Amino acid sequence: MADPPLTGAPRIDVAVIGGGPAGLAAATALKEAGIGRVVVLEREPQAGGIPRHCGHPPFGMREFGRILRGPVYAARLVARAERAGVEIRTLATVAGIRPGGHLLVALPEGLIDLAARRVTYATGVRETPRAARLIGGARVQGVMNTGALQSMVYLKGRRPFRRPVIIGSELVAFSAIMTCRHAGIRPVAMIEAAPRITARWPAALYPRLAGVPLLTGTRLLEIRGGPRVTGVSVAGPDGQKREIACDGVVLSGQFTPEASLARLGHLALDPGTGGPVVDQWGRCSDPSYFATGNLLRPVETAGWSWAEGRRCGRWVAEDLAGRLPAPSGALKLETSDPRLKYVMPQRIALPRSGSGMGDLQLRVTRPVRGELCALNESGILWRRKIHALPERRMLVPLADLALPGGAGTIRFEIREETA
């Protein structure tokens, strides 16, 4: 049976932009909550998001109670959504967002205007490209991010190089090693500028087990070659320059939310996260729009994004039923300390109820030990000792904060320990 047209009756209740784990989870939760017509708009030929490109485990323990490879996991999420009654439209690119839930959608047959009572924005993240990383050297073939590598290996069956270097040590960099091993590629080094890896221990053991030298405190200076990569120039912990022969470079991590629709549209963006400004229900500056998943901040796992998407779907259903407070009064949350990268959500809608995000999420820009404090004009509202590292989330339970009853601003800062 053919899907009903996207325009005309029956009216779309919720349009979900993005068919990755968060978007599919939100759509499924909306149908389970009894919402009538829920449509996922996915620009790729298949829904499932980044896990479709990851032909390795571990995915699925939180969602299915077993360890799955990425493509199997993505297919199960799609099947679950379809069983719930979600319409999934692939090759549907949202070209513009407008106030009140009006979307401009590019389909193979042309552009259409689409109206929905609510829109859930779940477009995820992307890795920072070479141009934005200001890496010097030749513009040569064989330089790519992890997503492009996974797409080549798992979706196209290609082997773009044989002996690359991997730049970065976020979790996705270890995924790059797995992808290389699958394709018979042997990385010659993993390079991290910081003195320790970004991912949690014991991830540092994996490169060694895979036979990949892990070089911490090492900066990439220049990429050499022509027309293909022949090597890289790096500076080690002692500042000494050295050359590493290789035939490719994988630029991993340094994620940024895929928020181009918001940037070109009308939704307020947070400079810290790079994603939309939201309240504790994921509601954006235009209350017809909600945001969820890694669009809110870079970067969490597929399982985390799935769980967050399910919660967001339930919140959107509550909003459609008129059970969320109007977004007129809100506490503003901000960071006043360069060592804090962001706080999310950035607003607390009032009056505050028991639903919504239970925690504030913060991250630091560099390793720090001290006391995290929440303050307003009256003084310190909350404090906690921390030992934090970049790219590792800090959670502050909202229930622990002595929130003022009216609108205002709460600032977060770090008071660092002194010797």
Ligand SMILES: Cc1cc2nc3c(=O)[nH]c(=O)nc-3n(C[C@H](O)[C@H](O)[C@H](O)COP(=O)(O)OP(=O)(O)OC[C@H]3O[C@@H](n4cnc5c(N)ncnc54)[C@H](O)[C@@H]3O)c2cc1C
Given for the second form:
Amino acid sequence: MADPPLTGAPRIDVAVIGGGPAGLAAATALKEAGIGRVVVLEREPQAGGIPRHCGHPPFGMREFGRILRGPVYAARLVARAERAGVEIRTLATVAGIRPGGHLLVALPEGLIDLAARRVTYATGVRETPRAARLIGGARVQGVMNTGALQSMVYLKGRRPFRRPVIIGSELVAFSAIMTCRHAGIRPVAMIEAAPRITARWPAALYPRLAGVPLLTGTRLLEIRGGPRVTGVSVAGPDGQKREIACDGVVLSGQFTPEASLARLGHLALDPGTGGPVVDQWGRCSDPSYFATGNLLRPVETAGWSWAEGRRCGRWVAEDLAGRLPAPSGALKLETSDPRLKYVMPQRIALPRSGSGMGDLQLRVTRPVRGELCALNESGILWRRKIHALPERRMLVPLADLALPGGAGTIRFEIREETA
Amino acid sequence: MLQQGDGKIHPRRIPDEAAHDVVIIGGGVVGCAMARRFTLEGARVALLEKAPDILDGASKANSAILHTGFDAPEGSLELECIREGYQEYLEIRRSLGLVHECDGALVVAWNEAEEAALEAIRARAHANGVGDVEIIGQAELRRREPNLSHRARAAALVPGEGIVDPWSAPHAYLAHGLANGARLVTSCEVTGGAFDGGAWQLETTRGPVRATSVINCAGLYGDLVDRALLGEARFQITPRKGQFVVFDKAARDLVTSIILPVPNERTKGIVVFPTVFGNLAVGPTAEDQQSRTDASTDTETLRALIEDGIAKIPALKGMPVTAVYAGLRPATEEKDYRIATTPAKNWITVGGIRSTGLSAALGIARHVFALYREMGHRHDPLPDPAGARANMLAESGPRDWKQPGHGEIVCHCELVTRREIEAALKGPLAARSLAGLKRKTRATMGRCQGFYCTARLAELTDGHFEMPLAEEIGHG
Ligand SMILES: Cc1cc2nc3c(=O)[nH]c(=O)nc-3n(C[C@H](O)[C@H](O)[C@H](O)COP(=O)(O)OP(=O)(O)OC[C@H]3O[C@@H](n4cnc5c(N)ncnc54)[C@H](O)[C@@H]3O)c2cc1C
Ligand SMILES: Cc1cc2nc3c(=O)[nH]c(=O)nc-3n(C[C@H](O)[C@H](O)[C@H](O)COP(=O)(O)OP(=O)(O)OC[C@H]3O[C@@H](n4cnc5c(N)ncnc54)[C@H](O)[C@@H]3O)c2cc1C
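Mind pulling up the form predicted together with the ligand next to the form predicted on its own we just looked at?
Let us now look at the entire complex, which starts with that chain.
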């Protein structure tokens, strides 16, 4: 049976923007909670999100209890959502958001205005491209993020270069190497500006690096070539400048939420996460919008995003049933400590009720050893010793914080141990 | 021709030996406007461009401002051409479907000395025939541009300055010429030639081309082309690089007008300007260099540009950067254009179109056609020329993604459709490089810079580019 038109009856209860693991999980949970019409709007030709082009394991432990490759995992999430009664519309681009759950949607057959009682916003993360990193040098063909490389290799069976350098050493840089190996591409080097690699790579993965020299403490200065990449110049730990010949550059990591709809629309954004400002239910500054998955903050795994999506789906269902408190007062959580990248959620809506996120998520911008403190005007409310590294998750159970009952602001800061 | 009806690349063939009245060397904005003007005036025109796509030189990267000429040097040829070019742009805007967003410019004074200089700017503008320029005080300035730093003291308001699409306009000029019989040969570098007293036989990388007259519109290579074919050049090009930073679309509405500084002798200075694509940009720098190809950017300068933008518009702090780029101005020893005829050799040099060529191109073409007539050449203007339509890439315009039947959205950030991509790969102006495709559609030019769409583009452009985006795995 063909799906009913998006603008006609029955009314859409929840529109989900983005059919990645988080959006699909939220939609599935909403259906399981008995919500009537749930529509996922996905701009790609297939739903599934980023895992669609991660042609490698490990995906699916949390969700399916077994290890799958990305595309298989994505297909399973889609099938499960469809079985639950979720309508999935592909080639449906949400081009604008408006207050109260009104979406401007571009379909191949034309533009429509779509109204939903609630919107779940789950557009994920992408990597920071060259321009936003302000990497200098020539404007040349052959510079791309891991995501583009993966789509080329796994979705289109193509390879854009043979001997690239890989910039960055987050976990995704390892995916870049695997993608290269799959396509017969032999990276020349992996280059990391920090003195050590960023990811906590399982020791077992190291041998897979085989043949790819790892250059830590090395900064990319500029990209050379024309019209194709012919090399990069880098500065090593000793400050010495040198040239590395290559025919491509993979800019990996430096994830940033794909939050342009919020930025161009009416939702408040958090400069720390780069995603929308949310409360403990993922509710945005416009309470008809809920955010979930990696859009909330950079960056977690598919399994984590999926679990967040499921919980978010249940909270939206609670909200539709009138069981979430109206967002009147809120406790603001913030940080101006440059060593802290973000704290998410950014607000705790009052009165607090049983459901909602159990933990605060924080990250540091550089390695720190010291005490993480939560303060308000009356002093330190909570503290904990930490030894934290960038791009690694830090969780603070909300239950541990003796949060004051009323509205106000709680600041997070780090008191570093002096060596 | 290199391309057949399907737009894909086929083995090179040398252009056939048709008789041309005029060969134009160089497909920059000036060459495109020239091809249109001469074709409409009845000449048989060929435009030869060495790059795989047109607009690959100075014209590939500029500030995209359609200038009124309010600050051009008194009595200069530049002023005359800008005024005429501006006028004609407005005249053909509707019929060619060109974009012109005209919310004016403000020449902002940031200190006392600059404030004192505003009066001279107004006087210059009035003398140049731009009579609506007036000085506004701080209160009015804040009312117009509330996001401008409060350090701004006063400004000269130039209501006629506006922004255009720097690629679609010249594409439309050339398309107008092509629709009326002009021909375009790309990947065709003019390397030499001889004049036999009646006509030129040009040597090109794609074989000989004959023409009665030649117009050198080679931009950054204008002096080299003159030297190679005439034996001497009356000027020397010293490229002047300008770097830019483009901010996210969320920044677009921070200003209404173009924010100009009080200029100095060398350059118009760093401008904060909206683009018709819905961004806000800051630039350009002015850096003299020897290389005619090196349009590289450097991190330090880009950072300084961002700081400059924030100093003027504090709300730019923390604004994501969408793109960075640099352009090369074909500067010479003199500020004015270097347009000269060599009547004994049926040759016209159109050189040194340094920093206002986008605004002046249509006027330059008229001026050059008048020179050509003075050299004794006569044609009958086309009685009923065919029309042409520009690509519609402006954020506020009737973009294709808003129309039914576009197939799919390929580039999600700039909302470029499959129908647009397919159209850009067809016809006499078919894109044959990624750079060319970007200029015709904006694909990959948005905030993700191709993260989401490069793979799909590699598939859609298969067989169309001289330098493909990717090769199939398994080709060994
Ligand atoms: C290059 C890259 C590699 C990664 N590799 C791994 C990995 O190996 N393992 C791992 O666990 N995690 C990986 N991740 C993390 C990844 O973000 C998560 O695995 C997971 O995909 C997050 O799920 P999500 O639903 O939040 O977002 P996504 O999976 O990104 O899904 C978002 C969906 O929203 C759609 N969308 C966006 N905007 C719109 C719009 N305006 N209208 C309609 N639809 C829209 C997108 O097309 C996409 O399908 C990777 C991330 C990236 C960027
Ligand atoms: C940073 C910057 C900002 C600017 N801002 C503005 C602005 O806001 N408003 C404005 O009006 N103007 C602006 N300009 C100026 C404008 O861009 C130039 O004046 C204009 O592009 C010059 O065009 P052209 O056709 O003369 O040269 P080009 O664009 O350089 O065209 C010459 C063409 O000739 C080709 N060619 C060269 N040699 C040969 C050969 N031997 N055989 C075949 N083909 C050849 C080249 O490949 C090239 O395509 C700016 C310029 C820059 C660099």
